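Just one chain is shown here, as structure tokens, and it is the form predicted alone.
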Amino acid sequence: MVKFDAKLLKKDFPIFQNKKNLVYLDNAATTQKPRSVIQSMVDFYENYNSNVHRSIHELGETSTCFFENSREIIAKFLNAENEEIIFTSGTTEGVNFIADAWARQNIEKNDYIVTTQVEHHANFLPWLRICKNSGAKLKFLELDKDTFFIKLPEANFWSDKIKLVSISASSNVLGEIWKENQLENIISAAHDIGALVLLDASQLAPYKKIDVKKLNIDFLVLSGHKMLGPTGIGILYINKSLHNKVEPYKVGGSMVQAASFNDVIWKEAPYKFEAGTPAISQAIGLGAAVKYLNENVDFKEFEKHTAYLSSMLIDGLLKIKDMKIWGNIEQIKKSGHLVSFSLPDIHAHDISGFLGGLNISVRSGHHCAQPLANMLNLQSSVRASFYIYNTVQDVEIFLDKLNETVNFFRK
């Protein structure tokens, strides 16, 4: 693997050749795709197109080949079993199948949800919907609101009475939301009184390498286009110990072993988990995506990278008067790949919108997580958000070109 470098790994990416004074700066939102990830869903139409798990025909065989590859790909990037790796259309899709296959048959009157004040309405509207039908309650790890870190819970929050901890490992807001070691000791404290833990890594996936076995979680959800794969496919891990205590999400063809018209034996995972023809070149796409990353990226020197550029775009946010950066800016500068910031006399779209007329991409608004953004006060803010093609000269330009977006509003 050859050193990190922004500036070569760009030159991959069809799109920064195509769009020459492109500046992508939404990348938490989705990550631009390298050459090689939109060859092998053309290579598939063109060369092998045909449905996984059926026919015995060359095609068929080829097509079944290449998906089930890309399966092993990605349990080996996140430490799992080939078997624990379940195709879904994305995180949202894995949360909601774990609310209905599982909460909804586990969870009870009076029982508790565990989530944060901080979650994407996808890891908190499922929750949300269960408590409402089963009369269970949603308890909350809290934000505080100086140091832009969950608080550490007192004693006497845990009980036998939580059924599940449902938690993100990274806010597509403040950024890193954890101090060092709490995440695991959340996880730990949760297994201690009996309850599962789903980990949200969509935030956290496309810049981390995560060892699911490490971290000791029973569901893990992420989504492929946030780390150079196509839309539309997304991973939900499910430790197989659960297996038989998880039932199917979707039920139709493929996953069945055997049926009658009286019952039904479903296959076993990760197959049962799969109805239906899969998204197959999404799926070979994203096992692209993650070959890319493996064979082209050091992430301890990706991190840094981020860290850099987020530290550079800080110091230059700061200079601006009534600046206000929502989230750790210690944490950002040591580690972090997102900035979002707030004026109080321009709104956040007005700023996204003047800079997308100057080619530069950037997020506004309370990025799906409404709750927090009440809590914050926060009516909208802008999200500058970091990959690995991203490069100082990026920063700089950024930097320039808002300066010169709040100067016209400001006048």
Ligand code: PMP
The other form holds:
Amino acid sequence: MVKFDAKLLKKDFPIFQNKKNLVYLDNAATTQKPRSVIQSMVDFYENYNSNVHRSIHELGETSTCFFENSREIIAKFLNAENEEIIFTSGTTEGVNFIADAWARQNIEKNDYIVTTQVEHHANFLPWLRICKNSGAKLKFLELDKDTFFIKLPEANFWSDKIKLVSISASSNVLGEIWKENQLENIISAAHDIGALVLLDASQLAPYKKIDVKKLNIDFLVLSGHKMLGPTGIGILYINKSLHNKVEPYKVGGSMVQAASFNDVIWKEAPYKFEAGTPAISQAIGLGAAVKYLNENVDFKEFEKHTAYLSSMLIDGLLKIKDMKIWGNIEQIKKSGHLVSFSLPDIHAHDISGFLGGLNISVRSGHHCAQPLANMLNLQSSVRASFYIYNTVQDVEIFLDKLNETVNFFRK
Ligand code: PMP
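Can I have the other form now, the form predicted together with this ligand, not the form predicted alone?
Let's see the whole complex now, leading with the same chain.
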């Protein structure tokens, strides 16, 4: 069995050696990179830099081999087939891909797209634009403002006018938003009325083992940089039964089987969906990141660890006068990895700015989920989020420095 030891893992991350006192709690924005990921990209540029799927010289064959090997590692990680894994630049591009290459052709006036009230702009604005352009309408799964779980929709919510359900597996502001099997139930309710389902897994995939077959999902998107990989690379999973129903998002080199002056035949997926020179070193880096997770992280143990850190953090936060925590406290303590909070008398930017000066990295703002922030009347919150290298000591230092910050502003 893979052991899980955050203190030991921290040693694999050069940034923590180079910045000795850094307490990095901004993992929901992006994670740090282990040496093996950085080295995999250095290796590519130093030893076999070459384009992929074109040149049959030795370097070209080697880079193609490493690039495709990455796809295979990621496919296994998600329990997908290799051809179902499409490299994108990240979650944002993945959602825009499906909006442009599937929804634009298939969503008509008076159709509905369903999403939730808690989405990141990346899984909201593409659908708002599709609706504005087509005359279709958005329909929202609502948030229960007391429990911070998505409410169970009434039976009459569902109709065959709903063509797509595009939802987050986990919120970047509130953490877990689905009670028990509710996500699975929404996926099957959507399928029952013939809708397709897209899952924004950018906040879930780094923390929980996802099985796309078990989830029975049509599209899934994630960002590599939130799970130890480099920026500029992400994954779009398209269930192979839909490969012929989704158009290429981009057209150009590398994805053509035959082209003439007046026609074209695409290659099979995944190549049909990957026009142009891809982000080769980043794809290789993401493969190395997933390999690192496979070899070093028992996800069950990891969940217990982040839940323990989250509990500690919440207990410490609640000792501060007028502290408000945004999210289901019980659920976060049970299995969370992210805590958003605010104080009525100190702006979140003041808190994170002050903490930044004390070597502590947390995020503040509306977290690119402005409709949610407006609905909650929450101008700005501070978010602390954990990853595999965070320790009990990080939480102790954070709480200590947060108290110092609060005392500074309240004195
Ligand atoms: N969805 C969610 C839930 C996110 O947290 C983020 C990143 N904060 C995104 C989408 C967008 O990801 P990216 O910027 O990597 O494309």
